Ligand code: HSE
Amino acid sequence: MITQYKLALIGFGNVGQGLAKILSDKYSFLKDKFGVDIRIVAVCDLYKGSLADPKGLDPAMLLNHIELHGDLKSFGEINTDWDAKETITKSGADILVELAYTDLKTGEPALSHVKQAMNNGMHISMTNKGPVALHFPELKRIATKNKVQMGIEGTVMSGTPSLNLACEMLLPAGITKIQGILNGTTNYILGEMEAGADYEDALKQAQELGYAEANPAGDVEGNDAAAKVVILGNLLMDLSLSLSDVDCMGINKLTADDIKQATAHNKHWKLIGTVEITQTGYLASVKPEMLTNEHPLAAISGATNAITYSTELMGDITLIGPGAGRLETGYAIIEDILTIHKNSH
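Now supply the structure block for this chain alone, in the form predicted together with this ligand.
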């Protein structure tokens, strides 16, 4: 049996385009193998324009149009003048894919979008860390009240299944500590600087490759990694962390000389996020650490992320995989949809 899922996308930047590429290449595979007929029925992007078609928009056509025109504004009659709120109410979608820019101070505008959608009976898939890091308990309550599901796999380690895998298979083993490289942009920059690149050039490359946040200050100052520490601690350790509970320092104070010194001593600077249960409560931090070559996280390069989950029953389990990128984060939405599908049947 095939189940149809109609998606409304809020935001059509890197992640939305990554999702469109996956659907354009894998639509039939996903339908035949997993029984999901996934269609994008509406796209609403503040800058690129809005369009909708209840039968489904051809994802390849969306990508071609962006390539040719840089926006989605000249399609003719399928173009709408809907804003995000109207897209939620008028598109007939059953899953809201929230990809608006991340705001780690208020979570807006994504927070309002996901609340409105869940109160309208829509499931959610979001890669946007703002609402999850700031308002997870409230969002869970709204999801439960409306009997809808909230997919958040892409908020940590992009499509690498750091949350689903841990929730389903590692929680029973008793997670006591989580430590990892949680930000792809900074790991990429640090690697490029080790190879001799200038900080600004490395950051520019990370932006071009689609790793960095719309405002990359969130990456280099450590706030993006801190948001992921909060998400991991709250989801996997039942903590009630806020961003202010994370002792946070970014990589922006590291100099080219610091990097050179470390390399000369066979060491590597890495931005490490940690959340740990202690006898008196918890410890949560993000800070640059100089690791020796022998450290398991020292060899993690480029935009790759890694998390070591320390557990009571299984000891340490390390997951290594992509932490950012268009296709990699777009794939997280496919995982969310497959999870929604599995839980609904």
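Rigid core here is just the name for the largest C-alpha set that superposes within 1.5 Å across the two forms. Here the structure is a predicted model, which means the values were calculated and not measured. Numbering follows the first chain given and starts at 1. What changes on going to the form predicted on its own:
Y199 is among the residues whose C-alpha shifts by 2 Å or more between the two forms once the rigid core is aligned. Positional change of H295 between the two forms reaches 2 Å or more at the C-alpha, relative to the superposed core. With a cut-off of 2 Å and the rigid core superposed, H265 has a Cα displacement that reaches or exceeds the cut-off between the two forms.
Swap state to the form predicted on its own from the form predicted together with this ligand:
Chain alone follows, minus partners and molecules.
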């Protein structure tokens, strides 16, 4: 039996286009293998324009139009002047895919979008960390009240199934501690510094490769990783963490001497996010740590992410994979949809 899922996309940047590419290439495979007929019925992007078609938009044509024109404003008769609110109300979509920019101070505008959609009876898939890091308990209540599901796989390690694996298979094993390299930008910079570059040159290189933003503060000061620690603690340990509960320190204070000292002792600096259940409560932190070669996260190089779950029944389990990227994060939305599908049947 085939189930159709109609998607409304808020935002059509790298991740939205990555999703369109996957649907263009894998539509038949997903339909035949998993029984899901996934269609984009609306796109709303502040800069690229808005369009909607209840029968579904051809993802290859969307990508082609973006490549030729840079936006979707001249796509044709199905162009609309809908903003995000109208798109959610009028598109007839089953799932809102929230891909607006991330704001770790308020969670807006994404927070309003997902609340509206869930109150309208729509499921959610979002790669946007803001609403989840800041308002997870509230969003969970709204989802439960409206009997809808909230997919957030892409908020922690892109398409690497860190949350699905933990929720589906590791929770029963008793997760007591989570440690991770949750930010690829800083891991890349630290690797370059270990190879002899100074901090400024390594950061510049990361920016040129597209790993770091023009304003890299969110990465290098540890805020991005801290948001992910909050998400992991709240989702997997039933904590009620906020960003202010995470003891946070970035890599921007590390010097060449610090790096040399680690190398001399056969150790490696990594920016580690940790959340752990303790006898008195919990410990949540993001800070640079010197790891010995035996540590499962010591050998993770480049812009790769990794996470180690410590469990009562299985010991330590480490998952390594991409933490960013157009197709990689687009794939996280496919994972969310497949999970929504599985839980609905």
